[in-house]
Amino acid sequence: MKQMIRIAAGQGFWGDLLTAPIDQVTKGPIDYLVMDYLAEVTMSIMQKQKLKDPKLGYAKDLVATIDAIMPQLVGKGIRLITNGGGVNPESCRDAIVEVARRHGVSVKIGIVTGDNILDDLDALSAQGAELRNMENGEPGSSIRDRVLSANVYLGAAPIVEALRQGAQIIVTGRTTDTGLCLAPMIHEFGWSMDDWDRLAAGTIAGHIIECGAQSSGGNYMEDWRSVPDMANIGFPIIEATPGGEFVVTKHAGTGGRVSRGTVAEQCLYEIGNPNEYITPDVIADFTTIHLEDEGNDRVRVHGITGRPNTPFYKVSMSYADGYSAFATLTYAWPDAIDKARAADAILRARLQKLGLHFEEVLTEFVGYNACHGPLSEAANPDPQEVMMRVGVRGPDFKAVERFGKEIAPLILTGPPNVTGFAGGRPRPSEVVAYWPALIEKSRIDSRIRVEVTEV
């Protein structure tokens, strides 16, 4: 058994810094590179891409990145784990196979499937799976005809199996962000799948690095001005040990900072109840985290406890929920805010006169109250300029489209001093809404499939 492994974060979302994974494999030693590409809305985007082209539906940036780092992965024996397969891990695998062949290297590529249940919704419903919305209790049947994507959040176990089968590159669909990091620890240290404290520690390690540089100085609130060389920010690395303790660090010579503050801020990111951070693998207790700043961009994390996992998987579904459009006009001093408010009132009166109805009309005055609402109005009662940003949302495409034709006329038929009309006439965009639900693990386990292809 290894006494320590180094797990490096390479991406925090689809669209993150493209140089980060290159830096991770070239600027110091690592054993694993984990790359997180998926968010709830990302799955619906990928599903739309796959409907247009059955060969798409995955993070294409991933393939280009692997092309750039393939020599380092093979030469140094670094294993890569990513959920960038999206809704089409098979096609993503095929694209990576072509990359390996171009480089003339031999590599085992594993894929994990079974998370995509879009085609099985009717059968699951017939079996009694209601997929009720976790927030309002409505049954999934109420949106069945509008569902765009449906994916189960799988955990670390199938990745562990792919590692056991020798895969060097593992591509999954909707796997938990934390599972990408937990799986190497289970595999390397031989942890039992009911060793709840160690599983919780690995889960929290994954949580700390899942957003990339957000734990190594990026998006840092406490003292962001003092973070050095953010242009060359280093992404975080976990130094994991068999007992469950780990150190958060980064490569020497890179920018950014790893400190108790940066790690603590990331620990608070999207956790809900800190006593019950629920994943498919374990329930982790964030109140048991102990952070010790060792200096030199090293934070030791220990003391974590966990509890048995639940019998459910979380299901992330997206569905079509009408259309929206947004438009902006900028007004200059004097009386910039008064002009913008008057323009908003005129616009609303004209929309009403036309008989247009929307589920929501939202107006923000950027530069005045868009970020902090009424709290900022008293501090800045007479801004030099203000951008009126208006958005509408509703089920009627034609109504949303007609709204877009009422913006430009305000320039000459409303208050004076319009200094900016950005983007031209807005076009309606489809609104994709989120539907979280739970499903019994027993309905999914038999469908999880791990395949390993040797190039």
Contents of the next structure:
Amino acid sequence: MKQMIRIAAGQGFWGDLLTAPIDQVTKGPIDYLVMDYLAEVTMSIMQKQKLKDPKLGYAKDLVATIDAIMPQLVGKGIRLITNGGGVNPESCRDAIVEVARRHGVSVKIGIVTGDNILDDLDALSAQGAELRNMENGEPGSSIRDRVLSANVYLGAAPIVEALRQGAQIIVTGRTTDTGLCLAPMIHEFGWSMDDWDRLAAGTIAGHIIECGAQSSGGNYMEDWRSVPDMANIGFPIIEATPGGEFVVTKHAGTGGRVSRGTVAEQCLYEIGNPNEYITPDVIADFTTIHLEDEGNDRVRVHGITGRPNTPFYKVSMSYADGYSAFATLTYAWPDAIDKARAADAILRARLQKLGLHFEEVLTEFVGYNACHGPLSEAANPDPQEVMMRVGVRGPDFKAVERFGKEIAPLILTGPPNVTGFAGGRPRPSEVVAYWPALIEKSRIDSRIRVEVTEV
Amino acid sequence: MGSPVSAADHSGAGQQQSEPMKRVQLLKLAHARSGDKGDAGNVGVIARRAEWYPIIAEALTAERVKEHFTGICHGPVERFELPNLWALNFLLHNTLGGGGTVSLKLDAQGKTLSSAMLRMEIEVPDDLDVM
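For comparison with the form predicted on its own, please write out the form predicted together with its partner chain.
Now the full complex is given, and it begins with the chain already shown.
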């Protein structure tokens, strides 16, 4: 058994720094590259792409990235694990096979499927799966005819199986971000699937690197000015060990920083109750994380404990929920905020006169209160310039579209010293809402498939 | 969450009458990161020094944070302690205008709630070595 493996983060989301995975495989030693592509809204975008073309529905950037790093992956034996397969891991695999053939290399590619339950919602419902909304308790049937995507968050186990079968590149659909990082530890160190403390450690390692450079100096608040060379920021790397202790670090010679502060901030990112961070694999306890800053961009993490996992998978459904549009206009000194407020009142009066109805009309004043609300209004009562930002949302496409025609007229029919209307009328875009639910693992486990292809 | 950590005894709690106090912005004592959990914002607050954790743990009650976010947070505030990270975590319910994809807010994901939190002024002992 290896006494240490290096697991490197290559992407924090679909749209992250494209050079990051290249840097991770070229600027120092790593054993695994993990890339998270999926946010909640991403699945619905991919599902729409697949509807238009059955060969799409995955992160196309991923294929270009693999093309760029294929020589390093094969030459150095680096294994790649990613959930960039989206709603179409099979087509993603086929595209990667093409890349491998073009490079003339031999490689085993694994896919994990079974997370996508969109086509089985009615069958699952008939069997008693209610898919009640975790926030408001309503049954999933209330949005059934508007569902755009439906995916189960799978854990590390299917990836471990693909690794066991020798896959060097593993593409999944909706796998948890943390599972991508945990799987290689289970595989390499032979961790048992009920070794809760070690599974929790691997899960927290995954949480620390799942947002890419957000744990290596990006979006870091403690002392952001002192973070060196952010233009060449290094993405985080986990040095995992069999006992569950790990070190967070990055390649030497890259920018950014790994310190107690950068890692602590990421530990707190998007968590709820720190005692129970629930994944399909384990319940991890964030109050047991101990950080030792060893200096030189190395933070040792130890002491983590966990508890048995739950009998449920989380389901993420997206559904169509009307339309929205946004418009901005900028007002300059003097009395910038007063003029912007007056313009907002005029706009609302005109929308009312037109008989347009919306679920919500929200006006914010960028430079005055858009981020910190009343807290910044008090601190900055007379901004020198302010951007009025108006958003509307509602079920009626035509009303949202009509709103877009009421913005430009404000320039010549409203308060003075206004600019910044460019790019044409605001267009309605479809609102995709999100429906979190739980489903019994027993309803899903028999669907999960691991398939390894050799090129 | 459980009882206050024992180190709170060093914070000056219960000595307000005898000890002169000063008001400082939380920004001087802590850093923070925030994000979204559905329609709730999560704000993690981390003491800049281990010895300042008891001070922020005492000052940042759920009630105090709810009051601070008047007009921003329209639901309850949940508070969790992570003394191991010198940190507190807050969930600000009903804060993001319906959540990520539905929200009309510029900051639909609550990314700037972190620094909004650090605008808060809290009382600390007059001789506390704050920059």
